[in-house]
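The chain that follows stands alone, in the form predicted alone, written as structure tokens.
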Amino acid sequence: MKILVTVKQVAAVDDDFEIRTDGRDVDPDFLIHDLNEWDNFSLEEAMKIKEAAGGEVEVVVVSVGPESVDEELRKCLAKGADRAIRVWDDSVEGSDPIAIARIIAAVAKNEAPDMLFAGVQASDHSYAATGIATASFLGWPHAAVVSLLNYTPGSKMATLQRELEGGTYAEVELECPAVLTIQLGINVPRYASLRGIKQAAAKPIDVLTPSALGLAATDVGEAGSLSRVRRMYVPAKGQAELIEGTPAEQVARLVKIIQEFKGV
């Protein structure tokens, strides 16, 4: 049996920063990479189906990305994952979601899978969209925002909890293959130990490129995007006013504030 489990590098603004000369996005030397919080969830819960079953489920994954992802491919396979993917050449800048989960539907195509494990979403963008994404590429049946999962490897169906609004949760059964988007707090992530660390440093990364995977050019990259950045900046900050006399004379402000506003 195999699992495929989805990680993405994500990135942090240092308190100070400067936006790129073309206006749509931060000047990379101001960002800090890390792996998404959410993935390393995913991956915990892999393991533990991995641990449950004895070893006999391959835990895999994969990410879309330059060569700087490798550093936490290695941290993923530092952790226990059996090996390591990475999707990537000049034709996958500018990516949306969409693109990005159309090249994961590509390589879980190749892999061919039993389940598929996403974040629910990233850190960085909080798109929540390319795991869901990726189901419907597949054609899988899917489940979001799963807080609790009773699979046993093998089977045909799974048993989860979904996280909804409002405090509530939802018991599905659901037929697999499937894609899972996966929430924080359903396990608790185990750290790399020393050992798992030195021999992920030795463990290749297969790298492959959309061409190999079967993707055109123009499913990729901004070509294969429903949506593009056109213009990142730093809001205007506001000020806040705190409107004081009896309800009449307040009223009265907040006329005068929303005429003001509209030029009245």
Contents of the next structure:
Amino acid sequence: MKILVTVKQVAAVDDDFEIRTDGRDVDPDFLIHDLNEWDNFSLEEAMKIKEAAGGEVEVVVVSVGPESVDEELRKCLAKGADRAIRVWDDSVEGSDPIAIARIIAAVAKNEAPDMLFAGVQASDHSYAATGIATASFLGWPHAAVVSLLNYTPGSKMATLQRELEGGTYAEVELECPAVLTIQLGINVPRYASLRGIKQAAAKPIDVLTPSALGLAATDVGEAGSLSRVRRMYVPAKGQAELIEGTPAEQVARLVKIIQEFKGV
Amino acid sequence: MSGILVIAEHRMDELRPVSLELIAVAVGVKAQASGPVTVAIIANDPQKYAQALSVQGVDEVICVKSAVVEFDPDAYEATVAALIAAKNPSLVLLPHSVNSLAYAPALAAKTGLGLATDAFKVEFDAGALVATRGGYGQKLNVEVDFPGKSTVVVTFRANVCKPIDAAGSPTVTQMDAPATPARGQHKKYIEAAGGGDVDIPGSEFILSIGRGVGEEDNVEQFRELAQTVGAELGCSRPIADAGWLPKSRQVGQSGKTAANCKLYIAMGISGSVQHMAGMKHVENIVAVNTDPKASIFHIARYGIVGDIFEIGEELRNQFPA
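Since the one above is the form predicted alone, can you give the form predicted together with the partner chain too?
First the chain shown before, then all remaining chains and molecules of the complex.
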């Protein structure tokens, strides 16, 4: 019994950043990396299932990215994932979410998990595409934006809730194995314990290449993508009128704004 | 390949307003797409939506009769694939909704179509489609193109484009959705629990709190503050996710829209796209945040760069009883 959890190292721009000379991305020197916020929730959901089953569930995390991604994989191992897989070589550069999904699907075919969890989206580029595209490559049933899950390992059906817009949820029964994209708030992610962090150092991170997974050069990178970034730029944005002064002065103005609204 | 196919969305017997926004987007680039605008509605009883979708600029409304009553990703994927095969559009516009996200990436991946999600602008540059979306937490705009793709699927953000009010007279046609084996089953809809006393959509004055509140014990003082100034207490997603306030108080895409709000005070809310979707239309937004670079300051009318606890206490003291 196995659950595969996909994770991503996301990037945020530093306060003052520069665009790369080709204009198609931010200069990597100005990027700050972290584990995608959503992935904490999908890993926790897998850990909850593992613990409820009394430990007979293996939780494997997989990511596509260069060596720096090991830092995020170690975080997942510290929280209790059993092992990690990272896929990379230079051919992956320029991949869009669909090309990434093709790589993850190839890993999933090897690993044959009972469930695959992905975050709804990543906080950097918010494509919300990788998980569901992975399901397509696998030919698996799938559900997007899952906010509640009832699933017993080995079961052929899962019951779940999808979070729709406007405070409405849809309850769905789904055949398994399936790909679920996991929404924030589905659980309360744990922090890694000191013991967990120590143990993580000894857990394996397998590093694979796309070709070792049987993928052709045209399956990944720009050739395997359905879109290409043409240009990035900083948009012109509105700016609030800043209320200056001491807190007392600022609030005096705020009181006036409230009273104007109330017609006082 | 020419023209634009729009997939309308409905839920619980109502057309989702984003459907009409997408039609406006399509009509806006119709001349560049050098082809008709076709709107498809996939439902068990699609005819009832046909009139609402017949707005100026639409050439054809296709009522696709589906055996599946509620949304199912496999049924929608197969149906939209059939529509694309029938119409050969250069652009397929879907709402960037939770339901579209459940099948659009699968559709594009399977058939090798171009794909961009959460776009807020589309245009044709020398005949080739360019979609603009946000990158790096919406700090940058990203232009995406689709080399070698004659059909591109774009999920387009809600609340960007104004719907067209004028009625049109498109041809209304019928089609049967292809049958798909059911791998999932919709059971029921559930409304967010908590607080029949809370009315975010109806409130004219909302004071909302976000991550800046820090911990659960700090929520109470803002509840009291909202009461003091006569505002409804709202919140952003992390506060509801943590269970500090009920989901019924959450403002944003997956929460409630501040539909009638005239004054919105955002305290300790940095301003995610999802939160702003529920409040950015409010005429008077006052944002209080320690981070002068927070996104919320880009949409607020007034900004106070400061500590929400200090400002909160000062407001409590100064507000006339």
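Because the structure is a prediction, the values reported are computed rather than measured. For the two forms, the rigid core is made up of the largest set of C-alpha atoms that agree within 1.5 Å on superposition. Residue numbers count along the first chain shown, from 1.
Threshold 2 Å Cα movement between these two forms for Lys256, core superposed
Yes, the C-alpha moves 2 Å or more.
For a quick test of reading the superposition: does Ile243 move by 2 Å or more at the CA between these two forms, rigid core aligned?
Superposed on the core, Ile243 moves its C-alpha 2 Å or more between these two forms.
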